[in-house]
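Taking the form predicted alone, here's one chain by itself in structure tokens.
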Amino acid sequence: MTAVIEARGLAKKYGSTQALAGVDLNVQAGRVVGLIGPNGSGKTTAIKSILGLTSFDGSLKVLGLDPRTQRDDLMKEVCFIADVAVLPRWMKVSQAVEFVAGVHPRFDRARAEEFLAKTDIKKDSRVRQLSKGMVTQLHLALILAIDAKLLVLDEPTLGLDLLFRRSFYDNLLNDYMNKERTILVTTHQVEEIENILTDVIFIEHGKIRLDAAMETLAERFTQLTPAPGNTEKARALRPFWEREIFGRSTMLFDGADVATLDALGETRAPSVADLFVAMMQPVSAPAAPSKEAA
């Protein structure tokens, strides 16, 4: 099967800053992929490369096309929502629908109007009269009505309240996603998208730290809270991360034997947010010996 996004040695420098450092990616059709990293990690540069908005080194194919030389063809198959909708503030909602219908051959006006009918947005309202949440809803309605194979979302719910964020992702999955379509999303609200992802990619300093299918995370990673008296035994098994809260340690292990960890305390599968925090921080130094180890 041809990958929707396939990158080999993707690299980009801004002056002396290495934004991307030899990134390899392979995103298959029908997946919902979270590209997650701290500020300055290379997320936005990767998105710009995929969309043909910046030059880069290395090999990159998106839907079989080279974004550098075939961007016009690529944009017929790709939709993009950024953190700030770029709709002109003077434009009426009805004019926005008319505009997209006029410029995109795969736009379904009836579908856009059906989605807008579920909101409080009035057709004769101007963009400047809408709240940020409504502008995002309008943008989403226009995007969902385009029959695209790849949807790229760069912090799409930034600045929205919880209700709008939840509604955004519910509408996205219910009205857009199917086995032929692929979604690539970056966000800082890791906890809110964890349940919709099929794959997760962690990026830091322009390098991939983790690239895995969601169903494999529980098989690979284990979180342990050692029982009193077992902290040093757990540390001897070399967790890759540890923190202490209210006098009790919590540790994360990569590839450790679960039965061995079960015997030392309470175990569970870590959340994506837990893994992100752990992998984006330097290895914690062991705490001072506790009374139990004295």
Second form
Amino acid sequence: MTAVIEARGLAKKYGSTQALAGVDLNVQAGRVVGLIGPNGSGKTTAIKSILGLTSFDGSLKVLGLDPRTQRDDLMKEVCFIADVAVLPRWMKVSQAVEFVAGVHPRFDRARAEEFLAKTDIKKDSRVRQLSKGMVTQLHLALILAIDAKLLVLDEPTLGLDLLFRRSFYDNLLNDYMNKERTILVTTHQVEEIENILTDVIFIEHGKIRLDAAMETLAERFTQLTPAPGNTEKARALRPFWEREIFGRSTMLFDGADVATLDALGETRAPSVADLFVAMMQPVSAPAAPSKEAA
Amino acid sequence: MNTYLMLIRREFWEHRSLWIAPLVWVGIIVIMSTWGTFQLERDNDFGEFANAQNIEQLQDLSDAKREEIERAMSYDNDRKQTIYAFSYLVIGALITGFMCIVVFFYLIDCLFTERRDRSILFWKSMPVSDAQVVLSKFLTAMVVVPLGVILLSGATQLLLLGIWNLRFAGSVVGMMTPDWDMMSWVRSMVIESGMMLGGLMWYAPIAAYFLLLSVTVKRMVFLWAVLPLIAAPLLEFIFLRSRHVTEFLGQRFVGYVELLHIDHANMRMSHVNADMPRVQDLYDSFQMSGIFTSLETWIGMAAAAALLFAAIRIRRFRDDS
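Switch from the form predicted alone, shown above, to the form predicted together with the partner chain and output its structure.
Full complex below, order starting with the chain above.
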């Protein structure tokens, strides 16, 4: 099976800053992949490389095409939303639909209009007259009506309120996703998308820290809150992260035996947000007690 | 082809000044001309002629003046047509000159704005190549707008002609003006179109240079477009005491007029000149073949192609996100 995205040793430097340092990626069709990292971690550079928007070193194929040399063909199969601010502000809603219908061979105008009809967006409004949420809805209506194989979303819900964010992802899953389509999404709001992801990739300082299917996370990682008196025993099992709050420790283990951990306290599968924080701030020693705990 | 049509439509959506400004300008020309035509008073010769129904009504007319008017009235239609032909060309020149200003601002702005407001990411999310985008902007400026200007110019000429005829019907001025001649008007339109085509070819490298600036500079694009043209000759003269840049720029900006080889003898315009040119002479005074056969024109075209290629490559490979 051909990977939708296949990268080997993907690297990119901005001056002396190494934005990507030999990234390997393999994204299969039908997956919803979250590319998650702190600011400056290299996720936007990775996405720009995938979209052929910037130069890079290493090997990268997207849908079997080289984004450097075959970008024009690639964009027939790929859609992307960079963030809510990029729709031209002078453009009317009707013009946006007209334009995409005029240049995109895979655009279904009726579908876009059907989606827009469910919103409060007026056809003769200009983008600058719309709220941020409406601009996102418009952009989404345009994108959802394109029969693309890969959808790339870079912080698509930045600056939107919770209702719009929830609605955005609901629409995405209900109206876009199927077995042949793939979504690659970056966001800071990890907790809001973890339920829709099939795979998660953590990136930091231009390197991949974690690349795993969501269903394997619960098998691999365990969160333990040791019972009083078991904390030292738990530490002996070498958690890769520990946090102390209200006088009680919480630890994360990678690949530890769950039965052993169960015997030491309360265990559960960590959330993606917990894992992300743990991996980005690997604290092996107990954190300083909080004021409340003191 | 459909993609190009849509891209060009998009240009007119975004840069509404491309069609609004020429229409406003034509509106001003028509209003001013009409106002002037109907407000002619008797305090000058022409006003007096326009308000008199026949030459007998003209008072205090010297014999010499009377003779000149009678001669102008007696010209055959072929000579009288020169008046209209010249008017057509002046109207065309007024609208074309204004178009140059509008197109200048369009060219320096069209690839700059998309980077400033980050909408370039939206445009780049569409299956449209950078070559198509850059060429559509060049075509808009150098083909579509000029075509519109030719049509607008023709329509304005006919409109003003109708207004003038309405105003001067039955007056002494009316007797000096010719009958409507479709062929003369068509001929002037052909000459105007030829001059436009030659001008577009001659100035293509300048247009491409402005596009290149638009895709390159990060801010103050107007200054980047204008300042080097002023500063470079000045600096050359101050430091090198030479004028090569001035000569080069001068040749590139006005060399087109030289290549037209206009016979200015035929351009003298007076209703009362004994040697009033025939309309054919006026048209023959434009020798446009020089533009199309000039090596400089074709070197300029090659330079335009190179500059456009550079603009396409920069838009394709520069990280504007």
